[in-house]
Amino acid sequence: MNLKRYRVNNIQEALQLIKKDLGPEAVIVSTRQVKEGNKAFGLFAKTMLEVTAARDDKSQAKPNIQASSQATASGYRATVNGMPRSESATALASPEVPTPTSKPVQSNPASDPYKALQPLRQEIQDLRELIQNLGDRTASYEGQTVAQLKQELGEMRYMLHSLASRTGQTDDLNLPENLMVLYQQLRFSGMEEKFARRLMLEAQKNIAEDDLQNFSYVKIFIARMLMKIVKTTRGVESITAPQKIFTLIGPTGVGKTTTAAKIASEQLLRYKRKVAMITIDTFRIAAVEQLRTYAKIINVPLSIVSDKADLDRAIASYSDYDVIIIDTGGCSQRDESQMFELRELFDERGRLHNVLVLSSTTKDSDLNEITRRFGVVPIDSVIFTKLDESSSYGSIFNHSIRFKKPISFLTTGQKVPEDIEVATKERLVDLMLNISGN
């Protein structure tokens, strides 16, 4: 028995590895969800799928030919694939050429060509059997693939019920198999149980019985439902005012300064607009030097301000600029004084487009608290950063459902200006359902 264990992101990846390592005859023994990462800080550990697979190997050995000077053809035995072959089986598999009666029996096999050829003829017969077995396996490959796909669906259903048993809320969730598989995929991606449940029940009511048997149709139907849930802007292009003032606010460590530089670079290089940057060091922890370096590289002016009066003067000084990007220092959402200062600075609906910057690696409960606390300032859209550091994106949809805030940008790394993209519904749905396969 050849047993191997894999830690993968999804069951499709596991099947590819299993087929590569163990071949098409391997079967999945068990699956479970595990945390992978820093054990001491399991809060941000990555959730992986651990799959155990096995293949029942039969040892194969070359034929073992035993002959002595006193042995005859009737005493010959061969070992093929680790199993002894009896005399009668040998005789049936490879009938002997009769020895002429006029030829005396020789005690030395080397001097008897009929006896000397028997081992070779036996090996040829064994090779024929081996080729036949390989042919049978090749012919049944398609059937084995179908069987493995059914095994995959069964394992996913098992995982779903295991997850449901921990929540205690899905005892009455009776869905067709295709919807159940997609429900599990959404839950594994981090979508909250009540949202995923509601989505599947609504789909079940609106998909015809025959169409429920078509997995591709059901998956596209769910994708369209998700596209109706999530809202997006066209980045800076959604701002209709002649001068686009884009303000980035949010907690410490989410990448506001790098994101500000990326947006400024995009506006300058792609749209050929005149861009200026402002940073507010009110909380004395903004990365002023980092932003100054970015501004110098892309050759845009940078102003450093500390209060509302300075901010107004800086904006007025850039009246002939097309775009102004305002960066702020990170602050704790639980600091009431900092929240008050933010409101004093940016509570100007219409002139300023305030963007809440959030990390996709932040857990749901913290995203909820951050959004509520920063809600003292009018929030026009949201940017999700660090998509490259996360493997589940359900929190993005959870946030969209709860707060109805459109998403303007997504960032996927530290490189300026490459690792940023305007958020689209298609891209967000692909993150959840992996329709593109990337």
Ligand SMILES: Nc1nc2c(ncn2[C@@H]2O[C@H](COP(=O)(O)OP(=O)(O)O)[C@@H](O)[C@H]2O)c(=O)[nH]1
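Residue numbers count along the first chain shown, from 1. The structure displayed is predicted, hence computed values, not measured ones. Throughout, rigid core stands for the largest set of C-alpha atoms superposing within 1.5 Å between the two forms. What changes on going to the form predicted together with the ligand:
- Once both forms are overlaid on the rigid core, the distance between the two CA positions of residue 20 between the two forms is 2 angstroms or more.
- Relative to the superposed rigid core, residue 11 undergoes a CA displacement of at least 2 Å between the two forms.
- Remark: with the core as the superposition reference, the CA shift of residue 401 between the two forms stays below 2 Å.
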Given for the second form:
Amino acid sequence: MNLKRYRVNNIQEALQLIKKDLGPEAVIVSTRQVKEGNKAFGLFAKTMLEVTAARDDKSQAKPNIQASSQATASGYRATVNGMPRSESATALASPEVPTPTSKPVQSNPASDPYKALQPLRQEIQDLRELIQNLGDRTASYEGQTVAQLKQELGEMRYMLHSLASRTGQTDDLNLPENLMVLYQQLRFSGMEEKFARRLMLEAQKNIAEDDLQNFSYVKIFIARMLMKIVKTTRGVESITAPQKIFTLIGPTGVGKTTTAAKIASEQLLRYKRKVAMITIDTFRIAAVEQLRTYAKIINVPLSIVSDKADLDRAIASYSDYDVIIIDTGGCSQRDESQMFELRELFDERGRLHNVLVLSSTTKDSDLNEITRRFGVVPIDSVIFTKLDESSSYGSIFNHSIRFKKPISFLTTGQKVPEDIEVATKERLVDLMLNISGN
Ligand SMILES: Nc1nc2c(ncn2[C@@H]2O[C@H](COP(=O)(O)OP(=O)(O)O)[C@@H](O)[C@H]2O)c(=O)[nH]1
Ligand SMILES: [Mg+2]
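Show the same protein again, this time as the form predicted together with the ligand rather than the form predicted alone.
So here's everything in the complex, that chain up top.
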């Protein structure tokens, strides 16, 4: 597999180079605008287009990789030539490899995307360690290096995820060049084929012939369309009731308790609101201690309840609090009795704002099942956690299109309280299209 980055004046220039270097099978991974030239005096900086393209090794076109790398020596390049013969298939099952979003892996080892991705996995591991080491010694001049490495890591994750799930080019779309580039980018980010296709065909209908030639125009047009797809709630601010009661539900391990602590501390410190926490102990999972520790650090009261009557009493006892965050023990969406208990507790419209917490590292089909099963209680918004570990932000859009649930927060790391953001449409679209160039 081959990954290349080009700095060009326009997309046509990039497409020519990509075709020459990587062949017609190459796909566009990302596009972004960058400033080049005299950075100290931004006046003279020129805006260039940076395009990253990738070609899977199993694709038909096989140009000489060494030669092509020299031809574009000024650009970034990462080449992986395939897995050594001795590599065993079991090594590929290690948790380092993100789960593919769909389609079973092909059994033919020569065209097995997992095998092709093995060396990339090693590079990701190396990069991760490098970032960790640099991060540990964070000095300002190193910030840029860390950011650059993080971007490379992100791009590699994209590749792992989507190449692993792509077992054949079935996308037989005939689109104008600029739309095709963005279509590939959305597909590479994990957007479902039928959603990306629909979006592009709609855009093609609505963009004038002349404007279709202008890549920036087309990209902004698609960004606007994506902004219409996702809904957000401004964190807890969309709750208009005088008392905001926020319930976090979802599978085990997605980050509910950590997120509860982050939101509680944001409400307390930033909004100066009076905050209390409640946790449900019905599923007998010994996670109460974790929340107790957070509550102590943040210095908010915590109640532990075990049934509906208890819960009502606890909520009543906090009647003079502005915000109540309710954490729940993780439960399995396949356990009917746990789902029943959940409904007993939280099937209330109006008083409670129920939030389904999902990890952005979870594959699409699981996100769908989880959302359907947890739908036994009314879901008012969704939180996507672990953006820092994710490689397929397309899943967030697939989820939004499919379930039309607004997104309240995004979490971006393990640190409490800082690794959380109120979800905004701009940020979500930026994750897909990299408009800001960060
Ligand atoms: N990388 C990353 N890890 C997270 C994030 N949020 C939570 N975690 C970690 O995920 C693990 C499970 O979190 P926890 O809050 O206990 O999940 P719960 O079972 O849903 O309550 C912990 O190790 C957290 O530190 C996030 O945004 N990014
Ligand atoms: Mg928990």
